[in-house]
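First comes one chain, alone, set out as structure tokens in the form predicted on its own.
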Amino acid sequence: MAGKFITLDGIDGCGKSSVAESIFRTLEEQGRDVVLTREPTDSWIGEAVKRSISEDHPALTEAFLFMADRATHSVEISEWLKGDKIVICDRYADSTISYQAASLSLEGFDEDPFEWLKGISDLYVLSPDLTILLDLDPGVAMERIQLREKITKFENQDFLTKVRENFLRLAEMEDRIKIVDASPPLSAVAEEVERVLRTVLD
């Protein structure tokens, strides 16, 4: 069997974290190859993404740096696929151009910030076989985020609703994204998404 790249995407609070896990196991128990992986990555790289949304840093920079962060892991991904394996990866390249469109869009970036991102990420980065988008709307996110003890500067609502309209427009773009409502409880979810995964797993 040859190894299946699959990523999972969505606004701050649409549970994707939970599914992803939910899946990781699923696939475990059932006897698959499978690798559980995120970005921000743990490297000091993905250290550096980190602070820099802790610090506030420019739009700009927290771009170049998340693209940094997914040049590197982009490599060990490639050879986890040459393994076979299946790779489950908890935000990819999507999160970087819907976030930091956003987020460039509100420090008034002269071009196309959305198609700026798109057009440097289609150059370099490995191309999943499926994507799943968890759709959310964005006052239901907002209850969700609430309830965490810590809140970045993106979980605020007129973001979030930025952010889901860039990633609807990668999925009216990309045949390899299929969207799954977010608004059922985890279980549902997860057993949705499962029945996704199945069309490019079985």
Given for the second form:
Amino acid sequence: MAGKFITLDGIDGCGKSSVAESIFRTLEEQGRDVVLTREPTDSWIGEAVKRSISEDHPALTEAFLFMADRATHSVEISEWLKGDKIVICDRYADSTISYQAASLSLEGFDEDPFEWLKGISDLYVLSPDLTILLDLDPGVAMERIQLREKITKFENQDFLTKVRENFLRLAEMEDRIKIVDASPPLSAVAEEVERVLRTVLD
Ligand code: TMP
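Since the structure above is the form predicted on its own, I would like to see how the form predicted together with ligand TMP looks, so please show that one next.
Complete assembly follows, chain above in first position.
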């Protein structure tokens, strides 16, 4: 497949969306054919996902909603890649493996939810050329999150600690995942992300 598929991931509060926008602008200024997209998406399936986050549903329901949103989104991403575009995606499959494994564990899911979700994911998702994992201490992430107007049910320190462990477990398993320290100011983080990006872009 032509094009390049770059995903950004990390716990809430890591600054991922701001970094994604910053690198998108830089690539655009360089005249690159680049698309910035995100999950949950803005489609009706993505809206259902957002609704489920704001309501109280079993973790399994949410896991399937996130995966359904991704199934449709992946078709769209494939088309962009076929058109030689650089696709920057703010969250992708690693989020479901990390967040929903944490939620399913809390609900006492019988299987190892991490392995179970990774197994399903490996069956249908696109493999990114590069995943930037913005790593941040959950205590620092919570300090940033407290400044926001709205806090979601995922945004508590114990939960984010488990999610971070899952992201780091994935990073140990997958060479495509590069960890970037998200604790410095945004401009420094974006600069480091751009440096890592150059390793996969010509
Ligand atoms: P956002 O803050 O990046 O818009 O994502 C919304 C929330 O959804 C955030 O708390 C992370 C969570 N999430 C999952 O739990 N699983 C997923 O697969 C994705 C894409 C997001």
